[in-house]
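The chain below stands alone and is given in structure tokens; this is the form predicted alone.
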Amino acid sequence: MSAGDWLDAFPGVRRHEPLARHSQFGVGGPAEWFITTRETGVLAELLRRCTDSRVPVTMIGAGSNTLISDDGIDGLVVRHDDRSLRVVDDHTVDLGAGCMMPRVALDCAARGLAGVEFGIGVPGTLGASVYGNAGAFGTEMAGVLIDCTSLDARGEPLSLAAAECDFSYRRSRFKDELRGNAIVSARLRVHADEPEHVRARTDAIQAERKATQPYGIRSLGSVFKNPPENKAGRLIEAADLKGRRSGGAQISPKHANFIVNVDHATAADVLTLVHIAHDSVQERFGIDLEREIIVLGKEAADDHRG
């Protein structure tokens, strides 16, 4: 049986899936093939049965920071949906990979639970947030992780420590050796405190982003990596680019360092500004910008500035 055959037999696959259905920014073309799985047996299934018959996988999330070829991905593109929340005490809690963060921090402040009041700013889910360490207003995925549990290329589960993550600045192992492994569930460290006064933190932090970042209008978060003692929407809107178009894309007129989609924006609307900006920046402050946003598909294999 071919890869196709199976692939179109098996329960829940979709054939030529637009993924701009399945991206906060709403772009993308179309997927091979495309799931949603939440449970962790059936994606361990697919990946082991796609391993076998050399069918690439790519895992997404909200896709909140991440940009999608304008001809699609290859293979089988898998959105793991697990979206399920367990108190184990007053110090953990166990998520699956699909919860998004900002449910997580409000789920938690009502609970009357403290420590990811962060992720209220960062919207995407956890499994891309351990991926990328994301983080927003000062903490980190790698200060409140406590472990991570993620299926290799043929679905064995391994299971790993927060040290054991290699975190650093919006990077773990994830992002290296471990990219073709897909994370399934992680476990937070958390503390108790009164519910009114987490969720005082919570819509402190919203107010700010909603003061300082573009808000209700298709993003794709940072696009850059903050350089060394700098800040990369600074040095962006410094070379004079805030508001700058390309196509449907923008570089917000907020914050210099979002590129958002004002009129059907493409990817390679988006790649143009990302360019501009980095080469810009390279030129006028000798700053080599780093992106911080995935790109998938075949924009990925052609692009290498940036």
Ligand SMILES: Cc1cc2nc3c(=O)[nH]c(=O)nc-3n(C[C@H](O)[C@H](O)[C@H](O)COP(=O)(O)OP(=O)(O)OC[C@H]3O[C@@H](n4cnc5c(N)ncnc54)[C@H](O)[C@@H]3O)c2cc1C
The other form holds:
Amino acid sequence: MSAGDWLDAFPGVRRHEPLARHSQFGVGGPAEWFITTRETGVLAELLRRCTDSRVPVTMIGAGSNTLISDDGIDGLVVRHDDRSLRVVDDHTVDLGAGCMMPRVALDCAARGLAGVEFGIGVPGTLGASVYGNAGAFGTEMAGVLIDCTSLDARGEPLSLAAAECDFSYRRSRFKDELRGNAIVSARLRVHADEPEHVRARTDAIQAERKATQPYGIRSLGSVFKNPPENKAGRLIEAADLKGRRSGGAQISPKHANFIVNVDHATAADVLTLVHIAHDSVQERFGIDLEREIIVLGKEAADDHRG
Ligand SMILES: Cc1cc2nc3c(=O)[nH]c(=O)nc-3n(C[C@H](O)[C@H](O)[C@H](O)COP(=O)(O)OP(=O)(O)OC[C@H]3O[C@@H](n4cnc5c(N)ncnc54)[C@H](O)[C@@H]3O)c2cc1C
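Could you please show the structure of the form predicted together with this ligand, as a counterpart to the form predicted alone just displayed?
Entire complex below, previous chain first.
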């Protein structure tokens, strides 16, 4: 008997789901239990019952920023997949946490709503983008969020205004003291503009992204945060690591702050490169790069560097 046996009978829950299927990098062992749901009530019930039975819960979105352990993740992994988009007025859109940011950018552009064009460059969900204060091309979530609603470990709702989320560079309260809360929805601030003008700006961001970052190949986005007044990619390149391989993973020859999956990479291959890049930059330039990618599962517990 295990504490989570009741999950086997819970509608929609699957056992031993391969998480590589849910990772844009294509890597990750099995989830002990896994569910995709768009029902906030179902999520609330799962959170409460998992807390009562001491089953750990891990939220995932589109798996674009997470390196999932080759050994998988213990407990229940949940993808909250509410992709609803509702225009409240010319200044406000109300979104489910499962909305993909590029879709949000394109749908808003088509409706003549400006302000979220940066979303075209963030291939992840709204919920995770609030969690990590995602940003691109000069705008970040902190600048457009009005408020968001999450569920705590007992499934109770908590609504926070943007100012209460303690946003900073790729950080929010959800990464520390509210770790364990599941973000279910958010309202973003927009403003009216000509649809073709908004679309032209999203297209320009997309073109810049294609020109400067690996495109059409599996990656995890930026591996390290940019240190103050510097660029992680420039430092890794200056440490002569562009193109460096470990197993099936490679430091992108196009942009050194990206690791790409060139040939059936494992999470261990990626972590080897992460450590090489971190330690080389530390030795050569005395800069302690902080990891931007999130490691989930066994390696997260074993690995504290970078
Ligand atoms: C090619 C590429 C380019 C990228 N460019 C950018 C960029 O320009 N700017 C940028 O900021 N990021 C960028 N990223 C990284 C990534 O897209 C963002 O961090 C995005 O916000 C992650 O969304 P996700 O749904 O994929 O999250 P996941 O990778 O699935 O999860 C990320 C974290 O969020 C947590 N989480 C997921 N859903 C929830 C929820 N509902 N409630 C609470 N916690 C949750 C997870 O537990 C995990 O810790 C890029 C990634 C790639 C692959």
